[in-house]
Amino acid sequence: MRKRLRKTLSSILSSGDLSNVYNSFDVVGDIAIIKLPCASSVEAQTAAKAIMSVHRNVKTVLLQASPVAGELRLRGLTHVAGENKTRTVHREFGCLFSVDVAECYFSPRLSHERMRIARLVKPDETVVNMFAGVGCFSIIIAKHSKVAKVFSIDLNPAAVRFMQENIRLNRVYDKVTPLLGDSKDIINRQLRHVADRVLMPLPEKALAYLPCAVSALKSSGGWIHYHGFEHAAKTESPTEKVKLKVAATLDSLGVAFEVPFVCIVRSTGPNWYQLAADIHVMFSQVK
């Protein structure tokens, strides 16, 4: 796909833009996402064709007019061919994801992430899932473990709406519990010391709400996935940096912990990287 889609576009992209034109193709269910630099409205069409004879499934394309951004983490989208609509039906291992992508965020990116997840899930475990989404986490979690409780919570009105769809689709009514508010105060109000296991797939707040986090956990301890958006120049490693950070706000919270995993999870821009750790607290003072 990367070739011809290029070549396709070769004769009207200089071969700088023409470089980024791959890393920034989604398929979301399908809805085909591009973004290019600069991009004319022949260019995008031009693009728009390409996808759409190779990829026979996708029946809309659009183009993406403005970065992700906001705290609902959205992004404005232009229509470009096929059908005009921003809501499809996502299907990954085995389950089943509605969403509209103009309101709400979605990332197919993150898939096996997701399952990698989901395969750590011990039997019976509590999870609380801080930043949901329509679901993926929770519901790939409910599917492909034993988990006994995913709490599922976003702040974004329109993604808790898809979620409990989804919930419905997969059929995870007695695992997935849909919560529509900002994590720390539904964590603060109702979530503490309940978790086993504690998700935080957005890197622009997992930083500020890791005590957060530390407070959802049984005071046996548990696990904390954490995601976190790292700059590293050639010299540096973005593993190292984020274990820093982590361990900086850890530390300053009496926690015992250990950070045995840390894997780049993508590359999101020049030297700038996002990476998740798996962050296992054995015991805390935070109350």
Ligand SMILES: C[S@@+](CC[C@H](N)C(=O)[O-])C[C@H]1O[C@@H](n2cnc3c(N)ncnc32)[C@H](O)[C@@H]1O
Contents of the next structure:
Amino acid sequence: MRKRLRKTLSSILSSGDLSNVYNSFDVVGDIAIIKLPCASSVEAQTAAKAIMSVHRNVKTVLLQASPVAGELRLRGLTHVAGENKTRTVHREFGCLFSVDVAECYFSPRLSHERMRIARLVKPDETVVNMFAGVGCFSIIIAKHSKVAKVFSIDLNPAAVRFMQENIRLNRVYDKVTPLLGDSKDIINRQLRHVADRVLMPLPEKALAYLPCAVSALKSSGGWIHYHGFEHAAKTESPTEKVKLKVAATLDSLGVAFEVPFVCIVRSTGPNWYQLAADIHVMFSQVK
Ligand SMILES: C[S@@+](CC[C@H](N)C(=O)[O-])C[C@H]1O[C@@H](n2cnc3c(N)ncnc32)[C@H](O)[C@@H]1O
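Return one more block: the form predicted together with the named molecule, after the form predicted alone shown previously.
Entire complex below, previous chain first.
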């Protein structure tokens, strides 16, 4: 399918635009989101129609008009072809996620990371998801593990509305508790020392919020799943750089920890990476 799309698009677009569309379009439910910074609107429409003819399930094509930005991690979107809408339902690992892509952050590219974390969750654990969006990590964990409870926090009222709908759609009301607000405030107020595992899927804030994640862990310790962005030249290791950053903050808190796993989740630009680090915090050990 990818080959067919590439062939169709190569007769329409310049090589720069071709690689932009081909390498970076996302399909969320029945909506395709394309990036075409240099193309005219006629070229964008032609590319959109080619995508719809190859991907029969795509009913709408939106053009990303501005990068993901701001506290709520939203992007500007303009309609290019098909039904004019921004709301859809995305299916991932047997879960359904209702989302408005103009009002909430959503990335299908994190699906493997979501399942990787779900597989690590042990029976009866309590999980705190500090940056939950429409609830993808929380619901996949609830569906694919024997978790006791996931506290699922987001600052964006629209994301929490969709999270509530997704909790209903996936019938995980007994396991996932949606919470609207700043995760630091909510943890300080009601979730200190409750978690076996804390999720931090927001690279822009994870380092600043790391002390708060530590305070959410039970007094016996636990795991923090940290996400960060790193720039690494060819001679540098992005995984070592993220370990050093995390270590500096945790050392300053005086907690014992190890980082047994770090991986690149995706590349976000030339020499830029989004990384996931699994941090094991051990309060019982004196540093
Ligand atoms: C990268 S998205 C989360 C992605 C989500 N976990 C998923 O799998 O789709 C980051 C989310 O953090 C939320 N956010 C930003 N600052 C926050 C804060 N201080 N407290 C809670 N949520 C916050 C944003 O509204 C956004 O929905």
